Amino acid sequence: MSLDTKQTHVVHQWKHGKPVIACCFDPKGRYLFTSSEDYTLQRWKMDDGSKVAWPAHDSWVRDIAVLPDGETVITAGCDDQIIYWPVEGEKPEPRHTIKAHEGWVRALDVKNDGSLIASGGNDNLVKLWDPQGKLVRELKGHESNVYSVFFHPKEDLLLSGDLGGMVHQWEVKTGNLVRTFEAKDLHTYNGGQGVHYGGIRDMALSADGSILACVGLHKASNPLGAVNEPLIVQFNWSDGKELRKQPGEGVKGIGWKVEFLSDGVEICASGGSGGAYLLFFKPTEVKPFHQLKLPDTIRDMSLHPDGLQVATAHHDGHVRISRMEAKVADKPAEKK
């Protein structure tokens, strides 16, 4: 499906009132879910923008992922927890509830198959737990703490980036380290503060698997005064080569999330102190060819299962739905 981006609008905007952090959409597209740094989640209804929040973990919840049944909903809290809900309900009660990690969750990523939820957090840990919450598998290898997870959608392998610009690529079955991909660009160092600031923000990989796209942060000349900016590191997946830089033009901020679209295209959320954007790229090319401005400070983004709406997290408190126009196909020139 070809897409006219620069078409993008926002069509929906939901209040919540507290800061949105994440969010997430439903494998069937029915809901969207978000959590707030009022330590509720909330389900979203598609159809109608209806609301239901419940209190959730003792702590922001940083990442939300769904099983490909629709049935669960898993989130990942700053209080060491894992927890997996119903997805339907007005009153959501934990299915299971797992100390996964010693410090923050980071992030979650689920399995095609559903087999799988892989974890990463500030342990410098990756663990892989079963739909029913039981761990099957503990990755070691990480130096920093672990920022993103991201199974590949076809082959039996998981990529894992973490906060110094390192993604380490395991086989599933096995555990093992198969590769390293080294992301530097997105890792500063800050010896006048001491602080480590960046990291591997999220991962993606495009339709034909021949580029792997890591998102975050560059020129961090004061990292605790938030002054930075995004980019986009690509791979070559074949021989884990660097293929190009694509930073955001003259935007201000961290590269939260990135994801390929149905034609190719790669889209980057982008918030902190310049603002809000959806960030659109060639993937071939090093510059944005649009640049959508959003109300406030983009947290996170989900891309819809139709390929076509796409949600954000805003530090606001409200949850934004931007839409992107398929284009229309030309007809043919009539016979005379």
Second form
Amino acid sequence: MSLDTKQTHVVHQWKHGKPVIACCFDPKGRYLFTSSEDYTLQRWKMDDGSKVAWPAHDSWVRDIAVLPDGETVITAGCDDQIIYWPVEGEKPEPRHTIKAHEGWVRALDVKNDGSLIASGGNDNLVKLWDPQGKLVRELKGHESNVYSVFFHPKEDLLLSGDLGGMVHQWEVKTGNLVRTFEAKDLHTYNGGQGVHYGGIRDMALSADGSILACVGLHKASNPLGAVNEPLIVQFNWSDGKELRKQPGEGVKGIGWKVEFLSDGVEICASGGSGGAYLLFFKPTEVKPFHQLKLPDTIRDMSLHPDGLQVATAHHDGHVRISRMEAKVADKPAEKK
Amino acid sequence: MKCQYSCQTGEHVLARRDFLGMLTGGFVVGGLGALATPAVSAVLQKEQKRVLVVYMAGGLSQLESWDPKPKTDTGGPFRAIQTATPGTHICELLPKTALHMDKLALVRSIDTKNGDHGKGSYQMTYGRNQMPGVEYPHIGAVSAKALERSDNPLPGHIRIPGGSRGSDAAYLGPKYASIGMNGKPPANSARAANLTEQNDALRNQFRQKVNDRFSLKRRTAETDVYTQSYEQAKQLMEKRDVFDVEKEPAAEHEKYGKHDFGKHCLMARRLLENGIPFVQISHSNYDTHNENFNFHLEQLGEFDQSFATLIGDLHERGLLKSTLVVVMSEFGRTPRINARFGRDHWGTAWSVCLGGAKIQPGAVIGKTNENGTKVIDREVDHGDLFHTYLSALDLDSRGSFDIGGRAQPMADPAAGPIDELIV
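Just the form predicted alone so far, so send over the form predicted in complex with its partner chain.
Starting with the chain above, the whole complex follows.
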């Protein structure tokens, strides 16, 4: 079997029972970690869908990352903390609990070699941590809340995106700000409602490193009423110039996540007033060539290390696993 | 710091004795009481009460403000923090306001049985349910009328932001209708540029002379009203700077925040200090059906700084003792968190914050259940709150206005004040 995005279908829908917020596969593909509005973390075993849940932060968990060795999972809380947990165990206990930011910790990412963890928060800061939870560096420069962080997979660079649509590129070794990508289309200020809205919800880099994709929303004519549409803004990595905009044609919602698949296709998870969609774009085209509607609404997405499966976190209390290939047999999605 | 209005100076004590003596002599009649003598009026003017309404447009979430339910199925991501009143917790989005909660009070048991913006706004600011063909005066008009000072030429009912005259005084008449302000003096209130100060004075002297001569033979109630209006307008022109918030030092602007709401709070302080009976400022917008938590984070961050600064200033300047402060919305927001991290309209179990005047500092009235889905103690509604506001101003909320010989109840006769909240 091979990647065939047009054949994407749900293979598992696992019920937690409370609205799910975030999800993340472990790099070895054994587990899926999720967080939910009941203040717990869940670890799902991919083999059989069995679940272990445990109380985590003093608040909601906004983001989850797992170190490359598959031994440690890290969670970002709205209680200003990041917590390092063992991946295994029936009742995992924190290895390190760190007061990481003043305000929510919104985003996490792990460097490919596992040597650094980046966090972004409501104090407009980006921080770098080592695997033992020690602060390595603090990066100042954002003028609004940091919504996403992303390590360059090959170079010693970190990207961080904020509510205002700014993406800062940092040199990890020195902490120097190298340049800024301005994805202004992903930010709205609505004067009538008095609110800033949008932000860089996620970033991804194409396999050849030539395209940076930033995802969020646009057409926010009524931010408080969820009237907006998902949008990917692509930049040319080499010169930093905007390449193209990829709107979710006719779909209402927020683009929560974006990933490049092994065949170069971009997948975007959109959720909001228009429901839940997986949108598939060819990287050089502006319209999605395929979209899959899922039940309820999506709030997060994670790509399995096999590159064939995606997990989505849903408000209806379910985690859904979709395979991006033809069905093995005509059997309905399993319910648990 | 000494109170500027209820100070214990010798002059005040003497005047108060005179005032009480006249009361026992029956110079003041019941209800709102017409002021019989200038001496009594002078004393009451020193006791001048004022009202500040902070209107959180769209519907502030009680769970993200005055009645947090952390770690419950409706709690959301924010935590509760201790306030200056031991045992009272509010949402962590209000850390600066928390420091002033020993001066403020909460009503956590409001059930207005309504989830409509327009109806909710009417309920909360008029104290009654809106009914076709029936008009009642806004709390601002009621306050302007009941707390009116004959020696103050400034309008009694100010709405910020805004730029027009409201039609919200009903039978009290347009004199008590709201005037919208935006931090600048009223339009056309400056002396015309081509008119010198000297010529303006001469012009007024001539007008006065002719007016006096006319009054000697043909004085009527109508001409008196006309003369009074003209004099008020003239005095308003002299006091036009009261409305110019830019006259405040830069440090004050910094303290309040340089955004619109900060400027409006600073202007509210300026107006209240100048004896305007009713000021309403609005903060927009809390109608967070989508991303409730992000938007409350943003909005309340702005609110907290400015509001806490204003409460601190009113307290330090002695004004809080005579100024009723109410933070209200048209309703609260649903305990249930929707699919878009939003909360929807909810009038079933929500809260207001209030303080100053005769409100008992630090009080918490009523209670909701564990996850905030219903009131379980001391249910009140908008009518009860309206009575409570009037009671906090030392007014008899069951009294009436005499409108052309007809008694018009100040508040809904079917409701009543929260007596235990009044000191």
